[in-house]
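Only one chain is shown below, in structure tokens, and it's the form predicted alone.
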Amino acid sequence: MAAPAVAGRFQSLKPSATVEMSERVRQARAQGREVIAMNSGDPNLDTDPRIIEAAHRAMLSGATHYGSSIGERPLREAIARRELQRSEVAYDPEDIIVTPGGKFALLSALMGIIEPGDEVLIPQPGWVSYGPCVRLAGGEAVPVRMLDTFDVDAINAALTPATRAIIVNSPVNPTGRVLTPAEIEALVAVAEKHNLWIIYDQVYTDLVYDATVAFPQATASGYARTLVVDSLSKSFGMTGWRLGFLAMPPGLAKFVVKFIQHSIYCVPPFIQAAGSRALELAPELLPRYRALFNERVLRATAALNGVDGVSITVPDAGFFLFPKVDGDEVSIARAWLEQLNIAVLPGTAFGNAGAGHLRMSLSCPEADLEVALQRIADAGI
């Protein structure tokens, strides 16, 4: 007699093109293949070591037992202070979840807003997990092409009575583009006169050059209905340790919160520890990284703009480059990984609207960097 069914809801759902492509390359560098990765999401920076002095104190000190659900107070409240700094809104520490990473940040909210068939609006090019999560919180995500800029007419026209939410990303992966203060207006003026929640991505906002940042919860009206999701794991260099937040309106943690007591339970307060450091270290860490992903940035677009077949603009923040190509972009990754070395994303990974495009991290290291651009420059598209 045959197993009982995977639920259907992981039948369906399509596996992370970015973790794939992750394990793709570290078995082909298992095979002996020295391949370099400008495929990740990970910065490729080290911790501080007074970040993870930080956490060492916290575990010598008994830091080793279960937490609050809601995330221990002094981060809570670091982050109140930097949401604050940045945003100038001011959060209760009470309204604010800490959870494992941006993406579980994402999940809770979305957990807590979307009912069986809800449908959720997602700008595309995106993120690959946006349209997951929204399957696993039982929403139907519903892709919105919007390459260049944020479409008010195209959002309008895949509004449903069954909307309930629109998931935006400033400034966006893959593209690197920071929403206008006019769009995050829009935005908010859409979401009002449909009653639509906010899911708000800012987890690359501490790394924004010259671009003047945007934020939907600084005005009243979008501060009542935005989630806001964000990271330590980009701006500190903490991708493994899996820390993030939510940050919502008054009295929606105390429903969200119950997620986090019936899955993960905490955070590990250690963990949380080093986050409270991380955010003490903001001023003089952040100011460095910037500086470091905006020069390969600028570097890297000079030399893909003089790649035949290559065309590309500066981005407004971020370590990504989504430059668009003359050919089947799936193909060009595929070539780039077979003969190159080079592991790069296609920009369809991230929706139909990124057709025509790669996705390419900086992050890997700075000789990998200029081996890779050399190797693009001598074989072209």
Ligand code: PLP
Contents of the next structure:
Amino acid sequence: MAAPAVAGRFQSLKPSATVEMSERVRQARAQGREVIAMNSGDPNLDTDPRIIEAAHRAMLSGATHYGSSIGERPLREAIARRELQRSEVAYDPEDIIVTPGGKFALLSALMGIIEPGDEVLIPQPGWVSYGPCVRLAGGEAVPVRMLDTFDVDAINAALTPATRAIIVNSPVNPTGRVLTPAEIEALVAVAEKHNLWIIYDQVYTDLVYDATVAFPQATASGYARTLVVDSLSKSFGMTGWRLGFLAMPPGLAKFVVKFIQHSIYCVPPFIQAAGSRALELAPELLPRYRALFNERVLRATAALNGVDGVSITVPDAGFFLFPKVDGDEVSIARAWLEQLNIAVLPGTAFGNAGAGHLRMSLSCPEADLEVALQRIADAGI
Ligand code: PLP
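The form predicted in complex with pyridoxal-5'-phosphate is what I need now, so please give it after the form predicted alone.
Below is the entire complex, every chain and molecule, led by the chain shown above.
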């Protein structure tokens, strides 16, 4: 007799395009090919040794047991202080939940506010995991096209009586754009008018160059309806530590924490000790990392603009480029992998609104970046 069926929620779920490409790169490298990986959002930053030492010390002092499900108090206090500095919002540490990475913060937020069948608006191009996380939480993901503007008309056109939330990411992965204060105001206004939750993913905020950053949670009516998703992954070279958090309006954490209690129980306490140390070191580390990525972004943007068939503007933040390319983005990404040994993602991995673009991650070592830019310049589009 055939085995029982796998749950429908997984059958209909697409694998992550970014994780799949990383697997393909791993396989190609195992076969001896020297592929330059410009596909993954995992920056080539080694975790600062002082952060590693903090985890080690915590383990040696016994932080190897179950911890508190909401998160260790010192880390939540440090996060609250940091949010006060960044967005000027005074979160009570009791409204902050520590999660294993930003991805789980997003899933936890959705588990907290989405009922089966609720619709969640997702601006596109957008990060690959928004739609799947909405589906895992029982909701329906509704993509809304808006390449380089926050388009309120498109939001209005997508609204139905079942719309419950909107997920907004700024700086945006994949475009590197920071939403303007006017766009954040428009987001809060539309959410207020239609009584929507806002899930605000700010994981790249530490890597903003010159743009003015606005936060929906910092507005009077945005605070009560915004769930903030954040992570230490990208800012501190800590992707593998799996450490993020969710900051919420008062009263929600006591519900959402049940998801943590009944799934992972807690983020390992020694990982959280490392997180506290990372936040202490933020004033020293973040400017250094920001400068490093800014240099790469300027260098790569200038080089790509010299290639026929490619055009690109300098992103406001982060280490992603989203160049426009003359031609079919899927074929170009495939050709770059097969012929140039450069792994990038087609813009359509981030939704149909990404057609005609590639997403290139400047997360590889400088020397590899130079080689890749030279190969692209030599080959053209
Ligand atoms: N949000 C965005 C826009 C991302 O690009 C990522 C990672 O790629 C995340 C959230 C989650 O990162 P992590 O789970 O490593 O914190």
